[in-house]
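Given next, in structure tokens, is a single chain: the form predicted on its own.
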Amino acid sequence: MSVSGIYGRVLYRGRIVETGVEFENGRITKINKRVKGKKLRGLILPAAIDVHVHFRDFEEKHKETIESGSLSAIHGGVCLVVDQPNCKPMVDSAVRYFRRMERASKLYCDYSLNLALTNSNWRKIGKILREVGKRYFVPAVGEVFLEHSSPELQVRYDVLERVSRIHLLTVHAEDPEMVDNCSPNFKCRPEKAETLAVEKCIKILGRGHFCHISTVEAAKLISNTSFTCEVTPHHLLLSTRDYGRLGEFVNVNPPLRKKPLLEHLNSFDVIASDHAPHTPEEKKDGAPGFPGVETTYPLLVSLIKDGVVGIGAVEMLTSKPAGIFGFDKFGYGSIEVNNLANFAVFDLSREERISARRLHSICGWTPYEGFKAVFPSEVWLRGEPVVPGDVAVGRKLEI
């Protein structure tokens, strides 16, 4: 049985608080300034909660692997991912589900996977929810493509009316009827293509989470519901005007839009980074997505650094996202008695300039080369520091 302790600037509660921190066996038994511990230089955030990431793996191993993408999350100081289906081949049945867990056995950060709902699985998505769910916690039946290149993919609204009831879905919402292909996208990407997809959703659906939403209109038709929904730090930072920066490499799902969105921050629930590596070959090529996962914490400190955002904005990547998907039952979300001693220390006085070259995802490039960034000096999982340094003691989240 071990006991130990760290001391130190700790967001407690919404606020910034010199306290310590005791924790047991890798969660939290006490908070209070009586605590003795390692002295950490820097703000002690929970570490993250990346619910949408695409490790790719499988088929596509060449540009990212589960543990790749894991050693990119956790020196981006997130604790938990949650990646996406759609890989090649897709897990869309317990057997392939048990396959991608099985894949998972060097993990940096703790892993959780999606279930994908298809055309041709949808009549037996409960069964095979009930089947995986006896071992593993399924976070969301997600994402669910609305439009997609794979017509087995591209699932149908009555689809999604029939299965809302089942479990949560996260849905990336772009109306098939309004999107084309072209290179650069968001020309034949429009805004409307979104809109119309939300709306026809808050119609359908009782519930849900819209992944990636890219525009002001659909953030505020969600608004006031029952969803929720995610804003990527591209969408947040990036525009049409970075086509000139970005080039070929301008490409992701759903566009960028002609603003960014950071000054409508507080209009989304959660930020998630769509973490989709791509080869810069494939990216020139016209593949679209971009890598995120360890970048996603780092830009967000130093717009919290500079005063642009509040420090209430780490809520977006930790505690928010916990309760919407239920890791929170699981210990995830904040620095709380009982729950996991998960920390991502950040020093203030370490900002730097983002180099693809430091990172460290396969697919060798980032759309935020030259960006301001502070990363965590050192990332504590389970109470256990694993940063600086490689140490693989992740966990796939089961029951």
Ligand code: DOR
The other form holds:
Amino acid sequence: MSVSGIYGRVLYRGRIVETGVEFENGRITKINKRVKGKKLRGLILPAAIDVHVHFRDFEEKHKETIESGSLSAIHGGVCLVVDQPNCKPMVDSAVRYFRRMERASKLYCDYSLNLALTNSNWRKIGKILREVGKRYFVPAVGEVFLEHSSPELQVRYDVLERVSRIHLLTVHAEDPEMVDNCSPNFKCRPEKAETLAVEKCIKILGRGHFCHISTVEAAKLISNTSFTCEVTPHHLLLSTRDYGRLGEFVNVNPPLRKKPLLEHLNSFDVIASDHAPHTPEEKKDGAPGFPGVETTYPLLVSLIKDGVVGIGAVEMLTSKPAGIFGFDKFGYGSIEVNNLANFAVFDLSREERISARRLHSICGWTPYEGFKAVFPSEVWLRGEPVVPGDVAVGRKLEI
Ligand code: DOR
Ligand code: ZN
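May I ask for the structure of the form predicted together with the named molecule now, the form predicted on its own having been displayed?
Let's see the whole complex now, leading with the same chain.
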């Protein structure tokens, strides 16, 4: 039985307090000043949960694998990810779900996987969920694409209506009628496509979660309902003005908008990266998506350091996603007695400039080149320091 502890400035129940945290077999047993543990420099925050990543693998190993994605995640202070099933092959059956979970054998952070909904598999979705659910915790059905360049991934509104009660749905809300394909894509994917899709989904579904909302109007519509939503770091920090800097790398769905959303941070529930790696060659061909799992928390901590956002924003990467997706039951999301001893430690005096060369994604580029960030100096998973050190002790969320 291993017992140990840490001591320092800990984010505990919304405030930074100087205290000790003791843990045993990976779970926190005590939080108080008398706990004697390894003294850590900097802020000891809960490690993050990124509920929206695309870790590719299989036929897309050249841009990311589950292993490389999880390595990137842990270096960004992320202890748990939710991978999306729009990979090749897509995860639309129990057999494919199990195959992808088996592929996730070398993990640096903990790993969970959503199940795809399509116009073809919706009649079986309840049965698939029951079968997969005997072994794994499935965070959600999603991300559900109302519009996608691959027709087999695009889901009709009437299909959504039929499955809305089965499980939590996470929706990529852009109305197919209002979206065209062009580059730069912000010229043909208008804001209205998002607000219209959000309006329709709210009426049809009754409950659910919206992925990467990119407009203030849609966030307002959602805030009057029981639905929850994500915002990405790129929609918070970037805008169409970054086209000059990013050039043909600018495409992402939903697209960058005229203004960054940072001043509206409080209108959203969760920050999620929508880590969607493509190689520079693919980006030059117009592929939509930005990598982000490793830079999201470091960018946020830099904003906290500069006083641009408050420490409360950390909840959007920790306790909020834990509550919405049910990860709190497993002990993720906050530094509390009985929870997992998962910490990301940030030394605010070690701010640096982001450089793709030092990131761990295979895709080899970042839209945040040169941005200020505070990367975690240490990351602890279940009571063990895993960064620095790159220890592959991540687990799958088994039932
Ligand atoms: O830009 C995007 N890329 N948006 C998505 O919703 C999917 C993602 C991808 O998988 O590349
Ligand atoms: Zn998406």
